[in-house]
Every structure is written in C-alpha cells, then in structure tokens.
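Next up: just one chain, as structure tokens, the form predicted alone.
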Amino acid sequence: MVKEKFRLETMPKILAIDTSCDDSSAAIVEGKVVLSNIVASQNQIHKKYGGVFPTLAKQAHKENIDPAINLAMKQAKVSWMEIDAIAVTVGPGLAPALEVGIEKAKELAFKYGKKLIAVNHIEAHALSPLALANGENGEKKSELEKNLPALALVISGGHSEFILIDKIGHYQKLGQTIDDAAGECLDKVGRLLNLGYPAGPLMEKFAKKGHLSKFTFPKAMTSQANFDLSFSGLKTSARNLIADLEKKKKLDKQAIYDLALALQEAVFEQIIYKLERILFSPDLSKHLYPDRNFMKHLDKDQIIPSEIEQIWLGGGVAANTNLRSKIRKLLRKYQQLSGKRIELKVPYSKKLCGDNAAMIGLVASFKFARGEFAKDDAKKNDLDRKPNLGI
C-alpha cells in the first residue's frame, strides 16, 4: 500500500503512443495532467477511399509515429530519463495499425530500459473526461471515489457502448450497439449525402440548418427491454430516402440540412432513450429494466434515485455539442423527477474526443499506481495485437 501512494504522489511520467486507427499520435502525461498531445491526422490519405484503408494506414503510421513522439516530448519539455513508462493501445482497432504503435514501443522500452503498460482503447474513452490540462488542478484520489459509480457513455464511430464504473479499472457492460455505431452511421449516411471522409463533423455543421419538421426516422430498440442501441436499420431507412429524393431530384442542398438533421436527432434521441432507462433502472446491478407504464407514469414516490454520481461522455461523437446538449436536458428532468443531481463531464478538449494517446497516458497513470505492466514472453503477451478487445 504504501509503496502504491508513492507512485500515485510522485505522479508518473508516461509516453503514450495510439495507432489504434488512422491518427499516429503520441503524448506526455504525468498522472491526470497532459503534457502534450500529438496527432497526426491520415484524412487527407483515406479520403479518396470513403474509408480507412489499412495498408496505407500502417504505412503513414510507420512514417509519422517518430516525429509525433519527438514533438511530443519537446512540447513537454522532458527527457528519456524523465519518463517512468511507456503505454501503448493494444486493442480494439485495426490490426496493421495496431502493429506499429505496438513495436514502437517495445522497441523504445528495451532501448531506454521503461516498463511497458498495455491499454484499451475503449477504457480510455471512457475515462477521457478525467484527463486535466497542463496547469490544472484536479480532485484527490477521495475526491474522485466520491463521484463513483459513474456511467462512461462511449460514443465514436466504432463504438457505442454504457459502461457501469464502480472503481477504476473496474467496469461493467450495461449496454452496447448490436450492429453499426452511432458515429458509423452518421459518417455513412453522410458519405451517401456526398459529404466526404469523415463525414461526422460536417453532418453536425449541416445539421444547423436544417428544418425539424421536414423528415423523421422511426426510433429503434424502444420494445427491447436491455440498454443496447441499434443504427443499422436508421442507416438503412436514410439510405431509401436519400435514393428516393435523388430519383425525384429533389435532394438540393436544404434537403440535405434537412436529412443531416434528422438523421442526427434520431441517433442521439436513440442514446437518450436508453440512458434515461438507465438512470431510472429499479437495479443496475441486475440490468433491471423499468417497465413502460412505470416510464409512462413516472411518479417521485416511486423513484428509486439512481446510484450513478456522474455521467463521463467520451468518443468522437462526444464531441457533438447538440448530443451535449440533449444529456444535461435529460439530467434537469431527472433532477427534477428524482430530486438527485447528476454531473455530466466531458473531455476539456474536443481532441481528446477522438483517437488520441493523452487518454492513453491517463488510463496508464491509473495502472502504474496499480503495479499492472505488461509481460512480453511466452507464457503471457500483454504486448500483441487485439483488434476486437472489449472493455
């Protein structure tokens, strides 16, 4: 124990390198604070593809993984013999990108004699909303043990998943997309709308101006009594109509703001649905669904207040300022209803929305105090390739 408050005190410096999928990045964090944050974008790369091609993607990882890690710890302003230990992404993502990111640090832990810690990607999403800024104050280890159990909403283009955190390091699966992601679908959908590669940010751009009344989608999963979420079918619907309007010619460029903004509303609405379930849930523990005449009649003498203390909203799609939006709306009426207040974080920066390694970073600080290192031998690998590791 005593040996684990050093650690956690002294707050170690860690290099963190994600090649998880088409963005080579590198950071320097030390405990919750980022040092710095590289990333090295591939868009430009992909672009022409409509998606993340893997070869070429490993290839620009090989080319920008170096210079990210230089910048990265010239921006920090430390040395190799500052640095405590090297974290790296091992799963889920892309196996040939995966594979870079994964060499580079073994090969720069042998070479400057660092332990090695292995991360999920997933874990450092959910955790994303924790990581400070360089300069930063942040709660105490009580301090944040106060705010658990949270509830991570992981929400990006491969993933949408409600993670139950007890402890750190500890998780449970309340409830995860049994298909397509909910930034999958809206980068799809919007590809088919012509927008290009990544698509996401330009459908909540265009989504500003379009008109709510114009086109609606059925919502999915509302008979299912489970938390999971469903986007294939919303997909598959936005599709017909787009071909239908194009047929018709009449897919001009409010349609399009049209289309982006209901395709948009009834993806986070899906979310919404769910997660107020989740919160009205009689026991988490035993994945308890509310029944409907109890949502349909929510009365305060019969609400059992959730345990969940915060909400930690992390992925790409986390960067949505409208999803944002449509949670603490959700938080005030539960706040109303329940009589308890529950705290939404995100990250403090949009970038560390998406693939990033300052996540990484943070996750690793959390199983540095923990004494979790990697083995890289025969009898356990920590340190290959997990391209469908789950959380």
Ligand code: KG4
Contents of the next structure:
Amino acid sequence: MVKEKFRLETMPKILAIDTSCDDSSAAIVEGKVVLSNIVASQNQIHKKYGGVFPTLAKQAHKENIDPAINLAMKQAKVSWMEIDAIAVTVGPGLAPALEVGIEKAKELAFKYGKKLIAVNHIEAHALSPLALANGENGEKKSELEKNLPALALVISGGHSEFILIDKIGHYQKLGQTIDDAAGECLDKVGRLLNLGYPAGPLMEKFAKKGHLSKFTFPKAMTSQANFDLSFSGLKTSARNLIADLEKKKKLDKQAIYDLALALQEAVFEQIIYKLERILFSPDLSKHLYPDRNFMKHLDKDQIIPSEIEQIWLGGGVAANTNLRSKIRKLLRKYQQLSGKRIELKVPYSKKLCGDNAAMIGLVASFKFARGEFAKDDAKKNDLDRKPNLGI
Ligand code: KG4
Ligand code: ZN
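Given the form predicted alone above, what does the protein look like in the form predicted in complex with this ligand?
What follows is the entire complex, opening with the chain shown before.
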C-alpha cells in the first residue's frame, strides 16, 4: 500500500514543468521542498499586445523550456538518475502553450524511463502555500495540511475561486468569478492606461500614491446569495471613467494613482466581502448566505464558528500586500466576533504566487504518494491538453 505520508528523506525528487500561459517554468522539488524553480518570463514579448498572444507564447515556450529544465537540474544539483517522476500541467491554460510542456514531459519520460504525473494548474495555485524553501526547517509549516478544512483563494490572471479543501485531492468549489478574473480586470484597465503587461504589480505600486475616495467604483455582487464574484462591470466603469478624464484632459499622473487605488479597492473589497460571507455561513455544505448586515446584528453567542481552519492564498494577485492585509484584518474581526482564530497562509516567496513549476511539483508529490500516475494509452489519456479544466 502506498503511504499518504512519508518522511522527508524518502521523498521523491520530481521534475515539474509548467507552460500553461506566458511563463516557461521548470522546477525540481523533493516532496514539498523546492530545490529549484526557474521561471522564464515572456512579459517583454507580450507587453506590446497588452495580453498574451498564444502563437507567440508557444514559440517562446519552445525556445525557453530546454534551458529552463537544464538550469533547474543544475541549480538543484540533481542528475536524471535521481529524478523519480516528471510532472506537467495539463490544464487549464492556453492549448498551444500547454502542448509544449506536455510534449516535453512525454519526450523526457520516454528518454529517461520516468513516470509521468498530470497536474491541474488551479490545484497547484491552491496548494502553493504548502511549499517549503530549501534548507527551511519545515516541521511547523509542513503540518499545514493536517489542519483542514482550509479555504483556498486562487486569485490570478485566469482565476478567482474559493475552494474548500477537506483533504488534499478533495476539493469543493464554493464560488468563482462569473466573468473576468481579478488579475485580468487589473490587467485590462492597466492596458487602457498604457501600464504595460501584466499591470497588477504596477497597480499595487501606483495605488500606494493614490488618494482614497477620489474615485469610487460600485461594489458588485453584493445582492447575490452566493459566493461568486464578477469583475467585468468594474472594468467597464473604469473604461468610462478613463474616457471621461481623457476628454476633460484630467488624466494626469495623480489621477492614474487615484484610479489605481480605487480599482484595487473595488476588486479586493469584493473578494473580502464574499470571504466574510463564507466565514459567517454556518453550514458550507448547505451554502447558507447571511445577508450583508448579518454581522452588525449578530450576538456573539449566535455565531457558529466556521469549520474552516486556515485560509490559503495563491495565484499572481496573492503577491499583493494590500490584499493580504485586508484578509488579515477580516480574520481579526472574525476572531473578535466568533472567538475562532483562522490564519492566513501565503506562499513563502512571491515567486510562488505567479505561475511557476514548483507548485506543480508540490501537487505531484502528493499524487506520487497516492500512486496517481498519468496513463497515456489508447483507453485513457491523462496527458491530453485540457484548456478548460476545472477543479
Ligand atoms: O498566477 P499568474 O501568474 O497567472 C495566471 O495563472 O493567471 O497571475 C498573473 C496575474 C496578472 O493578472 C497580474 O497582473 C497579477 O497576477 N499580479 C498582481 C500582482 N502581481 C501579479 N496583481 C496585483 N498585485 C500584484 N502585486
Ligand atoms: Zn496561474
């Protein structure tokens, strides 16, 4: 029988590959420990388009993936002999981009006689806070997955999802964006402001120089009795505001800072609002949705503490310090009201927030322990590209 848990020194060494979007990444992990994590960014290529151009992404992946793998092996000081399996993202993502990573993983697995593991990119973002830095004494952190259920927030350029995790490998999606993802909204408005791609990091920087209440955007989805999100209306409001400011010749530097702050606030406040609803819903399996004023009118002894033990934050937007502090503030408020302490866990480095192969290797380590290897035969092909794969 394959044991779910195994000691660090017997952990498998896995080569992981991610080419799901615009970053070509290769990493070596040993269990949850990241030995190397190489990310070859294509930002310079896609900058002029204000978004990812799929055929160019494919071409760049083809050029970058071998050097990325070689460097990952070199930095981790591992030989092919020591590699126990090769993991690759099979979806979701851009089909032509996914294909490059999958083909490379198959080629190497055949050449070196290694097992393959197919990984879901969203699951990888969700579990990314579990990754351990090389040399880190991970005793405390490595226990994270024992304290479940956790609520994973995957907030990136392609996804904005709330995922309840009661066991690694068992996921229940509580809510998600019904249109654009949070990062996509920041990027699209950034494009209108000529901020380059991706705009999220610059938005964060500009927002720090902005004045609050200069501009405000309506908070979406507040009347909806669910945990879903929506950001496309926000993008339209921002577009109209930008056009208006341009017409009045008022789109100066400070107006851009103020706009960045207002937009960031609106995106994050919506996420916080739905997170609050999740925490105060006594029975998540029944999806109860207290109304907006629920907290104000609540007696302490009326609150049934949430079953959620931890919040795991992953995805490119998780790098944003303002989003992290808003979540921590909510959790403090929640503790005051409910008496229950829920901790926010984020990846140990910002590099693990954006797309990277180390998080793919992390998921693969759990799959390795469960003996979940990819089948690639006439009956079942786990290694097909799955551009629309969900969790
Ligand atoms: O996870 P990721 O690299 O790719 C996807 O799977 O989508 O996320 C990229 C997204 C982009 O939209 C980018 O603008 C956003 O993450 N992002 C940020 C920050 N850093 C990256 N958004 C807000 N603040 C940041 N510091
Ligand atoms: Zn991603």
